[in-house]
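Okay, so here's just one chain, in structure tokens, the form predicted on its own.
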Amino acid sequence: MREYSDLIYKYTRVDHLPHIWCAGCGNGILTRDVAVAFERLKLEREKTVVVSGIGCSSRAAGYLDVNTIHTTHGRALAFATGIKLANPELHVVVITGDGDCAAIGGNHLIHAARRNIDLTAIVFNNNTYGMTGGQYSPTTPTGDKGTTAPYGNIDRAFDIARLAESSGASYTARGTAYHTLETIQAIERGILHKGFSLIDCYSVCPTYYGRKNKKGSAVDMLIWQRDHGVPRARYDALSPEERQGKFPVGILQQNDYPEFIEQYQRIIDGCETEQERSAFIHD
């Protein structure tokens, strides 16, 4: 990855540094992965938009030097939908967190996936609400602790990728802060895919989630990802017993479903007169 070291300056608003993330946080690694994907795809800055909501993950929009909008909690996908409908030529990428998209924003997630609108959602999933004090989130594993679950979380955790797939997303993938190459490739494929794409990226939060659950240092948490994350092709070859405690990394599924904006445009094109088309768009 040494050849991409200059991306720190090319894709970062250096006047916004130093960033707010804690030492050892995986969000910086994942933000770099997004920048590398942009570079490898040669995306035009003027035609690239990054939308975020609220949370540690969502501060990435402020650091990336493309068109960006930092929106309200849980509403990043709603704002992104409006941007994409207004200008379908844009590459619209949403950076969100497990709390932002699966709790307060859960309704927007399932309907963006159901519509199969051409957006790329990248989830920085750290199993906690890191910005507001370490409360348990929709992806906190059952039994793990948070400041709002001092005796252990009794909820079952969401698998955000499976949630998106079951809601209609036509592309889902998984990355981690450790599996850099697989994560970059998953983001690239997601941006190129025509339809709703979601990449569930496992981050690490040593300050709150890790410390509260005795996960060790940030390095220990990355080593855990290395030892438990398995590239999809190898994961598929494992027996059910061998899969215990493991999770697949890479592209999870990809389908060719009708895309929302293309269907919307067909309705506009089907209007018989210019007056009807104008009324349809503005009403």
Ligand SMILES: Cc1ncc(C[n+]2csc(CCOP(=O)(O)OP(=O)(O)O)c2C)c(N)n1
The other form holds:
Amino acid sequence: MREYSDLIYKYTRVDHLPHIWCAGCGNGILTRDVAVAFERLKLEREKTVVVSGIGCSSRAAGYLDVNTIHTTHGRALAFATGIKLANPELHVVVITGDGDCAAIGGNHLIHAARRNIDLTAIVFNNNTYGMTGGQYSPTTPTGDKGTTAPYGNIDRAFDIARLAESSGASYTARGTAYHTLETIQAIERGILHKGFSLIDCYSVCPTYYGRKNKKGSAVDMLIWQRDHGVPRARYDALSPEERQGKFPVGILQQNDYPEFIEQYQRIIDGCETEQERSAFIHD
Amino acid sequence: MSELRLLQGNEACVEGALAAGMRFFAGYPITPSTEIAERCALRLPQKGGKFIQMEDELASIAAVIGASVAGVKAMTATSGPGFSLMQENIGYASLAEIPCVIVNVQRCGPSSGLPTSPAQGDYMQARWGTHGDHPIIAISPSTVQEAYTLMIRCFNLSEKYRVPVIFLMDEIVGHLREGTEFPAAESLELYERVSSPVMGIDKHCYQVEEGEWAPRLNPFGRGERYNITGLIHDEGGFPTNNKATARALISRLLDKIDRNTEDICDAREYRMEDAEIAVVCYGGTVRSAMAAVERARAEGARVGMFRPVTVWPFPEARLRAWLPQLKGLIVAEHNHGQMLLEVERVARRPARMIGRVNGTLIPPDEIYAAIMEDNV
Ligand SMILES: Cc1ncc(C[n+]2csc(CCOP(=O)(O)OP(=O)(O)O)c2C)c(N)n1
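Rather than the form predicted on its own that you just supplied, could I have the structure of the form predicted in complex with the named molecule?
Now the full complex is given, and it begins with the chain already shown.
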């Protein structure tokens, strides 16, 4: 008997299932969204690389049946930069967490965005450090609780998509575990986009963040996403009053900035055509 | 045809790396290693290779490992503070068995120390800088010529054993200028990474073939789909908590170096034939030691120099072979006694230490005086 769908057979390493995530975790939905985007784009699996850091979110890489590399905490984008620059033919997708990419890896995030290097970063943003048991993260809303914020978090939260945009990312989008269709499309377009693309996907962590903050069950948390996230086209049509408390889901901005590897290739081509080559060129 | 050029140690190390086939460099500027990044920036695009200045050393080593995973020979270069920052991912490369070369042009002192002054204070860090039991190789050049030739050896060993190799330079050699011969390309012995003929889904990517020491992981993009992780993993490259698997993996990682020391270890002896006193030193210090040995020899002292080239693993069998004839052991290094611990461990007797950490070189006089005191 087949236990799983065709999609799962094709894109996941079924012998490594079931996954490690808790019941109700949004990461499974988001991982499926990534797989569907791969399928729709007909990406050659052998030419596709998923790079992740450390965290619950980063465990997604190991389940996907492409080339996968689970790296160190915060450094996924830097590993991915090396992979992509060394072999630009590869499709390089990074799966990371809010802590992984905006705390310990925040510097790599802003610099990957600034370079506008052709990578796609997909953030499974659950507003907490899931893997270590629910400490506050750079996206924990002010006032919310975490195991290291027993009196409420006094930090202000990052909007990772805006952080990436202001650092130079030429494509940013918002996804959620609830808005599957919009999220798949945002990932698909992000992969197609030439330049640094980031899809900040709200996940749900009922086990730690939800329980600490009385957000109810996993379903309650998904319903919250449904009621507050509005697909981009509809959001644009809302009046400023109607937008209160809502956020747009889908593409946030897309621009055509020079891409790092293309620029570098021009330097290489220039060296090759240059007549007066330096005395040191001798192979 | 070979060529002779006047080069700085840092520059020679880049030329050696290029000759070895290095085509990717990621780094972050730091004195006294910066010329390496600068020269890579100039030279790599000329060879169709890639240079990138990353945002820090954490990113630099990560990008280097990434490039290596994609099948390109890759390196970075740094000095003390940056070397400290790289440690976590050096351990990653050790465990995941990703070849890469890390040049550390040592400078003086802990923290920011004396950025432009020589020292050899990272000897132990080169071995034990990253956490956990792990394999590592470190090689130290004493001349600009060796900055070229030993760099090739670093890449060869790294590719062969799939282990990070530390090129442990020091400011003395890094900034020295000497005539350097570039051997003809045909005369170089280059070790290319062995790839696996198996294509398709690779469930056994970390399995090691009979008679080999490291897995034949193919570069990403070549046809397999497999997983790499910094967690303890099984032969399929997947995380496991299985105790037997963990033990087998760590043992193999350590054994691949420990059981191949004959191939990996290298040392040079100078006037050791009838020596009763040996000066043990490495890197830039070798130059002072040789002058001191010469002078003492001229005055009849039976003294020689023993110089580990592979500084990790310490070439203990080579040193041990000289012990029966030795009455005195002097260790000269630019720190407060780090290789000294290895020498005393191997010799099972105390050695005299000449060290300094004040930003200046150990002059030949000081080593000479110690030799003459021991020579009674
Ligand atoms: C250098 C380092 N520091 C700390 C840790 C411990 N650690 C593992 S995962 C994690 C937090 C992960 O949070 P996030 O990126 O938000 O991912 P999540 O688990 O919530 O998906 C931390 C702090 C580590 N593995 N490495």
